[in-house]
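Single chain ahead, written as C-alpha cells, the form predicted on its own.
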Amino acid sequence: MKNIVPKRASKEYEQAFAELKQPLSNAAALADANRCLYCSDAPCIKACPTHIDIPTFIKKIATGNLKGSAKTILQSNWIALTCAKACPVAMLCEGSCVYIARGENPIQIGRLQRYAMDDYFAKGMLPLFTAAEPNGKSIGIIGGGPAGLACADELALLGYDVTIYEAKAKAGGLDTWGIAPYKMKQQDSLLEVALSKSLGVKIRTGECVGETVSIQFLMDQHAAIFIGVGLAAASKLNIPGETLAGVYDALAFIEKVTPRQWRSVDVGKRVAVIGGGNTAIDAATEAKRLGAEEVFMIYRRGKSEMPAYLFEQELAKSDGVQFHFQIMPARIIGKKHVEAVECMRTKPGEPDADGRRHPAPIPGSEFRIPVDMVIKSVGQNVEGTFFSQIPDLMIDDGMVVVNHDTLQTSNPMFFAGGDCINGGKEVVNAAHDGKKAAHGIDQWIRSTRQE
C-alpha cells in the first residue's frame, strides 16, 4: 500500500483503543444498583431480546450477592459479558428505563451487568448450574459464534453431548473477531468460549463444514444439528478498480485490528469507507485511531437514512471522521494501488417494493477524492456455502427458513439461528436464538422418542 501511516509506540495504540466505557467501581455499582425501582412491569425486561430479569440481577448487586446476580443473568443469556459491553443498550434495556420519562439518567444496566459478569469470570467461573443426567444424545453445532455457543451451553445443561464445529482457529465468531477493541477485548469473548467448555461442550476449531467435515458425517454422528453460521465477506461494489491493492472488506480489516497486534496492521493516510452501517462506522473509527490522517465515510443516501446508530455516528465524528452523504462510488482509480475514488452525487429515485427510494446517480456530477485505501462495507452475505448439501433445506433470499416458534428448518433434523436466519442483527439476538433453538431441539428429540 502506498502512503502507509508510520507505526507508533504500542502504548499510543493502547491509549487510542482504550475501552469507551470503563468498569464501574464498587461504590458506583452499589450506588446505581440502589437507584433501581424494581418496577412491577419492568419495561427493561421487555426491551431485552433475551428477557433477562434485570431488576432481580440489579437487586442482588445491591445486596452484595454477585454470584446470584451472575446466575440470574446467565439463566437468560449465555453471552452476557459480550452483551454487557457491545449491546446498543440505549436502544434496548436502558432506553426503556422509567427514569428517562422522569427526565433523569437511566440505570446503567449494561455496566451493572458487566460488573456482575466481570466478578464471575474473575473468580474462576464457579459452578452455578447443575446439568441434567446425560441422555445419550449427541448434538452438532455448526459455527462457534454467539448463537452456536448459546445453543451448546443450553443443550449441555439439558444433558446432551454437544460438539461445536468452528472454521476459525478460535471460537466466538463475531464476538472474537469482529467487535472493535474500544468496545471489548477479544479475551472477553474467549472467556465465554471457556464457559462453554466448562459445561462440557466440545469445540473442534479449524473445521470447515462442507470441506474438512461433511454434512453426511454430521448427520451420521448427531441426533440433531444447529446451524449458527454468521456473515461472510462483504458484498461487492461491482465497480471498476475494486480489485486494486489497497481495497479491503470491512470485516477483514476489523479482524486484523481485533487481536490488538497494532503494528502489524497497515492503514493508509487517506481512507475512504464505503457504506453506512455500524460495521462501516467501526472500520472508519479504527482507521482513524490507527493514525489515518483523513477518513471519509461515503454513503449513497441521506443522513436520516443512515442505518448506523446515532451514538456510533457521533463517536466517529468525535474521532474526526468526515461524512459524505448522497454520493456513491463510480470507480476506484489507480494503476496498481488505490489512488482515488471517483464518486457521483445521488438523488432519491423511484420507491422499491418496500417503499424505500433507491438512490439514483446524477449525470455529470462526478468528482474525485484522493485516497490511499478503500474499505468496503455495503452489507455481507450469509456464510452458507454448505447449505446446498443439506437435504430439503429451504433457503429464501440467502437465509435459512425456520419455524419461528422452534427455529426448526424444513429438514426436521436441522435447526438454525442468528445471522443465517435474520441477515445480521445484534449479538443479543443471536444469544436469544441459540437458547430458543436448544429448547426446540430438546422438544423435537423428546417427541420423536415417544413415537
Given for the second form:
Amino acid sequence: MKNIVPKRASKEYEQAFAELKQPLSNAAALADANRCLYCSDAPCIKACPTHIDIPTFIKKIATGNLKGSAKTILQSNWIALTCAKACPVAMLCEGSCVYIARGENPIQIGRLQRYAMDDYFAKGMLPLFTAAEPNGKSIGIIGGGPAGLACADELALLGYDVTIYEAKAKAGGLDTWGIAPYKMKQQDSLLEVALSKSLGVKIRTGECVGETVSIQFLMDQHAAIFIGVGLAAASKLNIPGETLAGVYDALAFIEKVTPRQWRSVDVGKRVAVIGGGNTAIDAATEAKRLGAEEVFMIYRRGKSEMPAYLFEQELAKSDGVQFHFQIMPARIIGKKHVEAVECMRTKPGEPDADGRRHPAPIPGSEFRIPVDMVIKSVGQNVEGTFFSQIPDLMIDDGMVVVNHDTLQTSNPMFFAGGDCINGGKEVVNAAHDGKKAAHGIDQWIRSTRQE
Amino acid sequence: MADLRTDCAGIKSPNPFWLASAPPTNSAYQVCKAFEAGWGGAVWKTIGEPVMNVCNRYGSVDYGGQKIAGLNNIELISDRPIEVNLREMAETKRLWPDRAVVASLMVEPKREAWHDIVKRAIDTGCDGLELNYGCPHGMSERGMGAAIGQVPEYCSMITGWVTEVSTIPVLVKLTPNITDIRYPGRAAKKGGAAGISLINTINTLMGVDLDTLELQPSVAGKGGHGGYAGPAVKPIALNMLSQVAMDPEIGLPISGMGGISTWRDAAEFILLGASSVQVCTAAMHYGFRIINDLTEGLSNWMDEKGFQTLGEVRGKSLHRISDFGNFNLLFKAVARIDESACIRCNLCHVACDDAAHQCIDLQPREVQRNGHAETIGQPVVREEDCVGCRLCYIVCPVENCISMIQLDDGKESVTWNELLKQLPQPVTWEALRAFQKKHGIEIH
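Next up, the form predicted in complex with the partner chain, please; the one we just looked at was the form predicted on its own.
Below, the chain from earlier opens the complete complex, with every other chain and molecule after it.
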C-alpha cells in the first residue's frame, strides 16, 4: 500500500482502542442493581432474544449472589459476556426498560451482565450446572462461532458428546475475529470458548468442512449435525479496479485489527469505506483510530436509510469519519495501487421487490475522491462450499431454510442457526439459535430413537 | 416567613432543632460550629460517671444501596474529663446566649451524686437539664441509663432528687426499650419533670459479617447489643411520642426525637405534639450543614399551610389518632390505575396476586415499543374485588399512577365499637355476615 500511516507507540494504540464502556465499579453496580424496579413479567426479558431473566440476575447482583447471577444469565445465554459487551442494548433490553417511560435513564443491563460474567470468569468458571448422564450420542457442529458454541454447550449439558469443527485457528467466530476492539477484547470471546471446553465440548480447529473433513465423514460420525457457519464470502462491488492493491474486504481488515497487534496493520492516509452497515462503520472507525487522516463513508442511499445503528453512526462521526450519502462507486482508479474512487451521485429510483427504492446513478455526476485505501463492506453471502455436498439441503435467497421452531433443515439430520439462516443479525440472535437448535436436535434424536 | 421560635418546658430556642445528646455534641468546638450553622439548641453529650470507650463503635443498616437507614452505637457517655465538659458548656452558653444549651446527666443512683452533678451543671449557666434514663448499652449494665428508664419507681425517685435541687427546667429522656412508654412518662411527671424527651436509642444487635462471622461492630472479635437510631426508627418514635402526648396523666411538653433527618420528619413530630425536635444520626451522616434545609423547609411548609407559629402546628394531627375500634367500617376505597402514567412494571399486579387479594388483572393492550407494535399486559384493578388494602399504591414506583378512590358517600359510619353495641354478644360470624350483607360488603 502507498501512503501508509506511520506507526505509533503501542500505548497510543491502546488508548485509541480502549474500551468505550468501562466495567462498573462495585459501588456503581450495586447502585444500578438496586435501582432496578424488579418488574414482574419485565419488558427487558421479552426484548432480549435469549429471554434472560434480567430482573432476577440484577437482584442477585444487589444481594451479592454473583455466582447465582451468572447462573441465571447462562441458563438463557451461553454467549453472555460477548453479548453484554457487543449487544446493541439500546435497541433491545435497555431500550425497553420501564424507566424510559418514566423519563429516566434505563438500567445499565449490559454493563451489569458484564459485571456478573467478569466475576464468573475471574473466579475460574466454577461449575453451575449438572450435565445429564452421557447418552452415547455424538453431535457434530460446523463452525465455532456464537451459534455453534451455544448449541454445543447446551447439548453437552443434555448428555451429548459434542465436537465442533472450526476452520480458523481459534474458535469464537465473529466474536473472536469481528468485534471492534473498543467494544471487547478477543480474549473475552476466547473465555467463552474455554467455557465450552470446560463443559466437555471438543473443538477441532483448522478443520475446514468440505476440504479437510468431508460431509460424509460427519454424517458417519454423528447422530446429527448443526451448521453455524455464518456468512463468509464478502459480496463484490462488481466494478472495475476491485482487485487493485489497497482494496480490502471489511471483515478481513477488521480481522487483522482484533488481535491487537496494532503495528502489523497497515492503514492508508486517506481511506474510503464503501457500505452503510454496522460492519462498514466498524471498519471506518477502526481505520480512523489506527491513524488514517481522512476516512470517507460512501453510501448510495440517504442518511435515514443507512442500516447502521444511529449510535454507531454517532461514534464514527465523533471519531471524525466523514459521511457521504447518495453516492456510489463507479470504479476504483489506479495503476497497480488504488489512487482514487470514482463516484456518481444517486437519486432514489424505482422500488424493488421489498418496496425499497433502488438508488439510481445520475448520469454525468462522476467525481473522484483521491484515496490510498478502499474498504468494501457491502454484505456477505452464505459460504456455499460444502452446502452442495449435503443431500437435500434447501437454500433460499442465500440462506439455509429451517423450521423456525426446531431449526431443522430440509435434511432432517442437519440443523442450522445464526447468520446463515437469518442473513446476518446480532450475536445474541446466534446464541439463541444455537440453544434452540440444541433442543431441536435433542427432540429429534429422542423421537427417532423411540421409533 | 413563619416564626420558628419555640419554648419547650421553659427552654427557649430560635428554632425547634436541637442536636441530641450524642457524639455531635461532645465538645464546645462542635456545638459552637453547629450554632454557627444555625442550630437552635444542643443537648450536650451526657456527663457523669467515669467511662472508657472501645474501638469500632458504630454499626449501620444500609438498605437498597442507601447508607445508614439505621445506625447503632456502643459508645458510652462522654469520656472527656467532667471539668472540661462543664467549662466548655459554660463558654458555649456565654458565646451563644440565644441558643438552648441543655446538660445531659447520668450518675449512679445515689441522691448525693445527683445533687452534686445537678448543681455543677446549673453553674454553667445552661438552660435546662436532661436526665439520661435511656442508654440501652454499657451504662445500663452498671445500673444507669435504661436500667432506670425501665423501672418507673426509679424514674420518679431520681427525678425527684434532681427537681428538689434544680433551679432550671428538667427534661426526662425516656428509653423505648419498654412495653408501655406511658408508665415511665407518668413516673417522670410524678418526680416533678418539666418535660419529656423521647425516644432514646432502641436495643439492637446489628448483624453478622458473613465473611468473618463476627458481629458488627466488632470489638476485637466480640460484639453485642447497642443503641439503634436513624431513619428506620422514626415510626417507632412517632408512636411513642403520640402515646405520651395524648396521655392525660402526663401532659408535659415533649422534645421529640428518633430518626428525624429532614424538615418533613420534624413537621410530623411537631404535628404529633413535639415542642422541640432533636437530631443526631442525620448530623452524623451529613454534618451540621443540614440545618439550613431543616429550618428553611419547615418555614416554607408552614407558610404554604398558613401556620404562623409552631404553636399552631403542635399536636394538630393528634386528634386523628384513634383506636381500631373507632374506625369507620363502612369507609370504602378501591385502587385505580392511571393507564397513561403506568410504566407497566407490573409490580402492583404481582404484589396483589401473590400477597393481597388477586384483583389486578393484566389486560392485553397494543403498544408501540422500540418502534414496533407489541402486545403487553396492562394492569387493571377489578374494583368489585378490591378490598382497598393499598399495597399496590405502596409498591407503585410512579407518582400519581395508582390512587385510592373513595367509593362510599361518607354519610354512613359504623365503627367496631358501635357495632359491638348493636350485635348480640359474643359476636358470631353469622351476625357479622348479616351486617356486611346489609351494607353490600362481600368478602370471598
